[in-house]
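Single chain ahead, written as structure tokens, the form predicted on its own.
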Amino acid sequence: MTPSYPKSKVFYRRLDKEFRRVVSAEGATIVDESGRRYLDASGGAMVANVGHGLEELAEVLAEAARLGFVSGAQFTHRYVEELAQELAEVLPESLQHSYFLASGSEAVEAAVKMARQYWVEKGRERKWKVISRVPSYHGNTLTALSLSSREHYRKIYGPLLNEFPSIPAPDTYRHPDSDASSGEVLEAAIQESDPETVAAFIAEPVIGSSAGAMVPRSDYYERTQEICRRHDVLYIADEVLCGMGRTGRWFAFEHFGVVPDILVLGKGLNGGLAPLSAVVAKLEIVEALARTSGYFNHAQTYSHTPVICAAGLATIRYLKRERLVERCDSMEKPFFERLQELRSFEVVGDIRGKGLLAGVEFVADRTTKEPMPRADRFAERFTSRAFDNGLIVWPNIGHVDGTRGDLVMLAPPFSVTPEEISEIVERFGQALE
């Protein structure tokens, strides 16, 4: 067995359990040095879409180590240049340059920096504010947690932390025909603010763990684009966790019509492979960057890097080879048909999201909605329990009330077959039990 703390020198991401040690994983199976096997089901953390295990993939990592470090300030390369293109391909024409680095939560960060100096670069210094979410998650950097609601993330930072003005998250579970659900609340947040001060609205298009693979209505998007656009406020997307085809679509702001000025990748982007994360800018944004100081404002050691943007390369050629994507939107109605058999437990409240994204709330009643005592730390429990009977699941809490508000995420690799879709579900539900 592992050595855990106090004996190992790792300072695990938690003190207080010990760790299994993985030696092998192919497809939705990890396997550790026991020979127990687990069923990913959520995709690590909603990262592992082409799968675990790809040789392939791995070979061409290696490839791009033999060029070590090569700064992006100073060189391009193959992999960056070849990266950039393939993922053009899949954007809309007017949404083509990528800015590559390495996690999502810098990504968020630098599209804030982004937006924000595309601004002061135009003459309108007095644009600073982001107006984003509740609840919402993007980013664990002091400006990305600023814009998030996750206050068990968010208590202990509040003196580093910014003030920037939210509106409440679409709810079409719990509020299917509020003001926050159609998106009109946007308004009356920009009015207050004042137009003049603010930058750009985040908003994750299919919002991810904070909400349980929350769907806003169809309508939602083009409300919120609306009335950016009246206000020239930017639309930032942040689809780290619900892009490169999480949904069915290469990115989901694709259903619904509607398209940002600026996106943010990570996860999916990379495979797993490697930290790799992106921030995608509309033409007019490099453009004015271009014309005025003539560069972007934001520096990071390892942007734009080979081994990095290799993983990227290799995780979208595989996508578009397999057809993945396509992929992924088939298995959507068999997914979440399957999940439907779950609702046969009255903890079970809502089954929601898209593609391969799934959101399982637990509730007290299914009737009044009622969420789950806090003090029960049912998702916690769930999630150790369904761990223990070999299937990994990702918990959230809080996003009822702040305090209030359990469930679980499912992402399966898109490889996912129906025979282990069933195995989930069964699983899924001996937990339960």
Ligand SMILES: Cc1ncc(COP(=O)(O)O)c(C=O)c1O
Second form
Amino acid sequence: MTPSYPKSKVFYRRLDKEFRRVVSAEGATIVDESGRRYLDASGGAMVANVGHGLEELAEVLAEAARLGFVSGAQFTHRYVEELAQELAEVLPESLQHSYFLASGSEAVEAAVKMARQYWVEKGRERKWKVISRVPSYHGNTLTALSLSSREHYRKIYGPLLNEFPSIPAPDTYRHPDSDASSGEVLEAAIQESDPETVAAFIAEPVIGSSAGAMVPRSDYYERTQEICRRHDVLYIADEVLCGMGRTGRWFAFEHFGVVPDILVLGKGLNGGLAPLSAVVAKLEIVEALARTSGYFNHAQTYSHTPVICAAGLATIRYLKRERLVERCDSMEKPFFERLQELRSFEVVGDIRGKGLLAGVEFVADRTTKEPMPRADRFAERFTSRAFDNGLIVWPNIGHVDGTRGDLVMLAPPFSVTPEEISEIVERFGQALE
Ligand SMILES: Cc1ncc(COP(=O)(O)O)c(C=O)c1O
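Following the display of the form predicted on its own, present the structure of the form predicted in complex with this ligand.
After this comes the whole thing, all chains and molecules, with the earlier chain placed first.
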């Protein structure tokens, strides 16, 4: 019997629903205790890039667990050293040093603090503001949430959040030729905020669930980076969702010919095995901190610890050995070609994305791109119908104006087969019907 609140003592993520109990998982398939099989087309929350249930990865974690807890304030060890080295080999030359944490939200908070510390060490004490975009999502801890425009997450926490400046995010579906889509809006936002007070601009190179895998124009990051450079503003690339191969390159910024000053990784970095995230800082920042304070003024108990780093090490070695990032790239074409079939449904307004990351946006009117009425709860109802039909997708709402906007994300494992892609499209269509 599936336990539920209040009988079970778990404080579930939803107290108003019954969660089915998972007993096994392999590749893109999850099996519940009744033997029912689910095709995981979103890697949970866009995490399980290498698929589920890889025994060899589990073994690396078990081996690291034998070390027990090793504090990053007292020692180093092979898992953290080898992971940083493996990452450095696929990172650009200017971006080599990784600081490891647990969740994506923590890493975003740390990236913001690192940007602030850098400017303080450089004698620019007035620089503290971080400009983010609308819509966006950078995490659920208070500063990360302050930088996120997710109205339904923020609503009741308003008094606890900080005010940061923001700009409209690029929207190549509804407003391809706007100043938001070219990146030009950043100039005015920095000017209005007083450039001497702006420390950083944070943006996901390919936008995750908050804008449904929106891929900005090819000139967007060159333009925004030029603006940042001119005003001494650091660019923090949040690649918690779109990094580690998800878009067909190791890092999504590679599609745009730019290199961020600070890179944030999470989710796919750890294969879903343990909470591991990273803040990768460019050499100039690391050197500035080394010369002055001698350290990044931030500490968390689990940073740099063996088991979480082992999750990253096992995952990155597996991605490299199986050439899965290359595979993700080569599957982009067949994946998106098959997804186009969903356009036969009038409610499908847009299908977009990169690599094996896709967003399917639902609209009330395809010609005017009018969003669905929020009262219909279309994304939620669709997701639930798909789930009952054995297909796991990830919904998002509110990207159009904070309230309206219905979409779902697809992010299958990089090992997804053409047959599984057909199955995803078929079940998606059935749920829509
Ligand atoms: C782009 C982005 N940044 C940060 C986060 C926060 O990561 P976490 O949920 O691991 O705290 C997420 C999570 O979905 C994300 O998509």
